[in-house]
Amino acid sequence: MSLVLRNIHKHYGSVRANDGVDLEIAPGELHGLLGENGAGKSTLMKVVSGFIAADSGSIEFDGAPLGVASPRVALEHGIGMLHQDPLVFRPFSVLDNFLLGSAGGVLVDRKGGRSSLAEMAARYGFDFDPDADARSLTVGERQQLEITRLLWRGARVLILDEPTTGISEPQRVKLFAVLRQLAAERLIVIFVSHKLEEVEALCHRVTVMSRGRVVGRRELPTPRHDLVRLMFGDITLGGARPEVTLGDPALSLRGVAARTRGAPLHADLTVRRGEVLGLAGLEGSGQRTFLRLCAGLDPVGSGTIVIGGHDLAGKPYRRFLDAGVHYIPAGRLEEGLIAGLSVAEHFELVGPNRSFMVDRGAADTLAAERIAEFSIKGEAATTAEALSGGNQQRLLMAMAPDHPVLLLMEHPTRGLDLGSAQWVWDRMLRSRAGGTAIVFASSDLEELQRYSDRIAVFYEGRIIAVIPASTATSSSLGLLIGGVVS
């Protein structure tokens, strides 16, 4: 039941996403796939799972040639992929999601499906309410549901793309236990990640990609510096951040209360020019609502939001933009970019041109300048969805004004490799030195401690502590995130 890829090629214009990739994975193997953003990892796995077609090359599974024209065909042959954002239909129930794609057409065996769901959940230690609304599930629970569905549908190869992003530590432990169980049952597990410690803890072997090619294969364990060298070449980590003299308040919230579809929020907080404020807390504790409220995207129930000396609470989004506020969401394609539009068209959207006529030549020129300045691996005509996650983030940052008063970012390095994450922070800290106030939410405690001046901890819609990052430890942050205030 080996999976063999031979000479896989996939090009997007002049960008060689996969350039002659060979890969062989044995049954029962936990195989790690490493590489910086844009290395071609996700493209390769989408080829294997039928989401995109290779330009050339072949795939063999269980000794037979395999043609995967769609995800459905791939799953019929035993190959399933769990994406970073699990493919769960939130308006449906848990049971409805589990039954998606099953045999029977309109005559779905719901009773049998309910029994199968309970059986599969018990087998892998999951706990589902079949009648629960899928919107009530956390990212980790949606992930568990999708894994259960793929296995029930007969997946013998399970591909996971950055599966630990956005899930809790107990859910990560559970996920790893299930993956080890699947390997013991002789399934193939492909674990795509940029987190070296997780690959080292879980996988038997690792393949490293760079610029669309395989640059190395290693049996694990192997020295970490060897994997870092293969992924990034010789990379120098940033040192201590230069001190910046803080200026006047850039953002001041007083008595703010908001209740939206997300978490309720109550906040009193001031952020000064040149300050970096990190937001910590469990998913759904209020950080996202806080950022959207400060960006003018969510309504304010009461209180004041003062930016640049003016109270903007209740004012339209345009007023926040005019005041120098810029928001970069975590959902790059879902909220920040528009699938189907090119890089040049994105710059045209945020440019100064407000006429009904589009100056294509000027847009292409601006795109070329920004592509070079922000090292985006793509062309002016490249569509947003054809860019890797790291290059989508670069595009979002390239669309931001050069010197915003307030930069709001939700998980700015989520799903990014070490090199791309460092680049993002180099750019942000450059803005900080110019007087921009930065507020960012992250689930990475090390990132919060390393880059923040202060850390605001959210718990059940309230800021329960604001502490200097220099005195924060993983243990003290962990206790606060769990609601324990000494």
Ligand SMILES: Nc1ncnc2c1ncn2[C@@H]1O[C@H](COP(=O)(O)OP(=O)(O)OP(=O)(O)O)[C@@H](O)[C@H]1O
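Mind pulling up the form predicted together with the ligand next to the form predicted alone we just looked at?
Shown below: the chain alone.
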């Protein structure tokens, strides 16, 4: 029942996303796939799961070659893939989403489906309400539903592409338990991640990719620096945090309440220029509302939002932009980038240039400069959706103004490889010297502790504590995030 890939090639124009990849995974194995942004991990996984066709190469599972590239055929052969955003957004019930694309004729056996769902959920310790609207599920729950669906459809190989971004800690623990259980049931699990500690905790073996090729394979455990060197060569991680003296308030909120339903946020807070404020909390506890309020994107119910000396509460978004506020959202292609437009066109959209016609030459030059400066793997003409996840994040960063007064970020390093994450933070920390205040939300406690000056903890839409990062420990933060205030 092993999975064998031989000499997989996938080129996009001049980009060799996969350049002769060989991979062999035995049943019962938890296999980690590592590599820097744009290394070709997602491409390889999409080839295996039939989402895209390889230019050449062969895939064999259980001794039988896999021919036609289509997710359906792949799943019939027992290969299922979980994309980073689980695909259960459809405005149907949980049960309908579960039954979606199920085998069989026109008639869907809802009753049978209901009992199958209950049975599968019980087997893996998940808990679904079959009649709930699937859109009300959290990222983690959607993921659980999709995993259940794939397993029910008979998946023997489960591919997870960066599954731990955006899910809560308990959900991650649960996920890992299930993956271990699957491996014990002789399934193959392929786990794509940038988080070394997760790969180390979970996987039996790892394959490291770089520039479309396999550059190393290891049995775990192996020393951390060994993996890091395989991926990035010699880099130093965890550089010093430059000290800056804090300036005037960049942002101050007084009695701010959100007007959007379901987000009863109330906030009083001041962030000074040069300061980094981290927002901690379970996903959906109000961090996003907070950021969007500060960005001028969500309507304010009451209170004042003073930025750069002016109360902007209730003012149009444009005024926030002009005041030097810049917001970088988490969903890259959903809110941030525009699929179908090229990298150069993105810079053109945010550029200061006001002439009627776009000067293509100048636009390409500017794009080339920014691409080099932010080391984006792509070209001026590459469309946003063709960039790898990490490179989409770099493009978003590159579109930000050079010295914003207030930089608001949701999960700034989500999906970034270690080297890129380091690079992003180096850059942001340096921008503090120019007087930029940074407010960022993250679910990574280590990131919050390492880079923040203060950490605001959100619980059920409220800020329940603001603590200096220097006194925060993982366990104290963990308790606060769970709503336990001592």
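Residue numbers count along the first chain shown, from 1. Whichever C-alpha set is largest while still superposing within 1.5 Å between the two forms counts as the rigid core. Since the structure is predicted, the reported quantities are computational estimates derived from the model, not experimental observations.
Core-superposed comparison between these two forms: residue 12 shows a Cα shift of 2.3 Å.
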